[in-house]
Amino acid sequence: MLELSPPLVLLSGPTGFGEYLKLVDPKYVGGVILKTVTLHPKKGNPTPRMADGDFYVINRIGLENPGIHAFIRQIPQLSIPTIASLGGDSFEEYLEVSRIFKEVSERFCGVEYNFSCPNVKEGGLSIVEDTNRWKNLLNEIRTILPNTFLIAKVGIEGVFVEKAAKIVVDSGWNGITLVNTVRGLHFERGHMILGGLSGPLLKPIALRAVYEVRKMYPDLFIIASGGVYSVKDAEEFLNVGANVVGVGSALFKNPEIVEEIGRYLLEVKG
């Protein structure tokens, strides 16, 4: 089992490639999940990419990243446990990015696979629609990375989280991140933004997902993701069974919340 102290991670996306760590005391952060890297570089979606409303943030970044080869040439040197994040536009791309990543896999404490990004035309969320094919993908990635701590990041669309968790466990993976953003639509100054919703609005959904999966799989490593904006939020996710809680969009609203949550968790969880 992956042990992170405090049980708090900075989530993939808002964290970038660790830049945010320059603004916080790393002793209050148990780990960081880097931005998702794909086989080929991605420029991401045109602006506007982000907006906020009452109780939510919406983004359509589109997995902007330099590609796996450039990433490997300049792997961030961070002072805390680091989890890589990988993605792909197709079944074959997930496998190819895994093969390339294998040569540096020991430099990370784990790798999270993004199977749920709602802001790309291919891959991401759509990869879980065919559950039999997705299970085959998980099995093949496990074969490529037999000793790596593997975590699947899933959303609530495309497949029930309980069924996704069963596939993760049956494929010999170690953990699951619950949940990714949910598809939404927002108007910003007359411009329509189609993107993924995060923030406090997502918290009850993520809490239920963690609760249901924990009931079924007591030994599965669970990273809670969705609406952690306060110490109380973090505590509730741990109470329903999360091993670790993640902070994402809250970084944009209140960057100081990371140290506040981390300090509390260190005091009560060690």
Given for the second form:
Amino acid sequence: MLELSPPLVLLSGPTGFGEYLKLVDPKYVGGVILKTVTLHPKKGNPTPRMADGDFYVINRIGLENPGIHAFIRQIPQLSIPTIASLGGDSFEEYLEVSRIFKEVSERFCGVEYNFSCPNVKEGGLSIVEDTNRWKNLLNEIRTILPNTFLIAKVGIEGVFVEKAAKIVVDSGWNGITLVNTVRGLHFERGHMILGGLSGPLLKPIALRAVYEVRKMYPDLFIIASGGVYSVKDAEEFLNVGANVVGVGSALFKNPEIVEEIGRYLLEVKG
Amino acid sequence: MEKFCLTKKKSIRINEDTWIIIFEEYLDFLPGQFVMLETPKLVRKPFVLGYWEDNLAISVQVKGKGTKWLVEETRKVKGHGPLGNGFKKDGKGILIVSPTCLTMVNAFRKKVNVDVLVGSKTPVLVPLEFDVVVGNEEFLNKISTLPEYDWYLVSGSKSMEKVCWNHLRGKNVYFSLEEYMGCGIGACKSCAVFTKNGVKHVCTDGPIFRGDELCWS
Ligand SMILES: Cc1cc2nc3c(=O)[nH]c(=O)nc-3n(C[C@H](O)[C@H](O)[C@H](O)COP(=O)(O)O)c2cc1C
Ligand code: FES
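Starting from the form predicted on its own shown above, please give the structure in the form predicted in complex with the partner chain.
Starting with the chain above, the whole complex follows.
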């Protein structure tokens, strides 16, 4: 099991490759999940890439990243436990990126696979649709990385979270991150932005997902992701069974939120 | 970079929709740098730093709930910064700006001797000691008859940038870009700009870019 103290992580994306740690005192954060890295570099989508509504943030970054080779050359040296995030445009890319990652896997306390990015044309969300092929993929990744703490990040689209969780557990993976952003549409001064929705509106959806999966699997490691903006939000996720609470969009609002949640969790959870 | 809480001293209206907010505190910054400020909205917003009447100040164009709150409602503002890179060039330069950049202009004028041209869509309500042109046509006339400078820095709307590029390309011209920003510190990748040298980020590589580095379409 992965023990993070406090049980609070900065989620993949908003945290970048650790840049966000400039804004929070690391002693209040249990771990960091880095931005998703793919086999080839991605330059991401044209702007606008993000907007905020009253109760949500919407983004269409498009997985901008330097690619696995450049990433490996400059792995960020952070002072707290670090989880890498890997993604791909196809089954083959997920496998290839895993093989390359293997040589540095020991430098991370785990790796989260992004099976749920709504902002890329191939891979991302659609990878889970064919559940048989996805299951094979998880098995193959497990074979490539037999000793790594493997976490699957899934959303609520493409496949029911209950079904996804069963596949994750049956494939011998260690954990699951629930949920990723949900596809949304926002009008910004008359212009449509199609992207992934995060922030407060996502919280009840993420809470339900954690609740359902915890009911099925009392021992599965669960990272909660969706709309955590306060100590109360974090408590609710722990109440429904999350092992670790993640903050993403809240980082754009106020870094003090993170410290406040972290301080609280350190006191009550250690 | 630091995290801070600023206290508003006053707001001054400078044209139809733009205000200057003066703060009681000081921050150490270089001309061109910006801060991210928190409002009731879910994401902090970038504001270029400057001075007004010798006080730390920003200019705010009221566009929605967050900016209205900044101008009208709050006294305390949380934020982080200064962010981005300062801008410093030798020789005689000119700042070509919209009214939202008047505070930034004062930050430059404190350090270097520059000329200033302000282009505003609506009349400017405060007395200014430099050239102000009101309306698109006047602005065009002025831009096409500018004398030679060693460098030009343009900071305004996208349409102002385009007009300036059309008339000034080939010269040493720079643009202070505005993009939606999530973090201001290079983490979220929301502020990308596709340049001739690959993807750059306004918050960490900018906010000021050379005109000939940008892709103009
Ligand atoms: C700007 C932005 C970029 C993101 N990039 C990634 C990413 O690269 N990989 C990933 O697995 N999730 C990414 N996400 C999703 C977040 O990690 C998180 O799962 C989601 O935003 C929900 O949590 P929140 O409501 O706390 O933001 C991104 C989210 C945002 C807002
Ligand atoms: S605003 Fe987040 S990377 Fe520039």
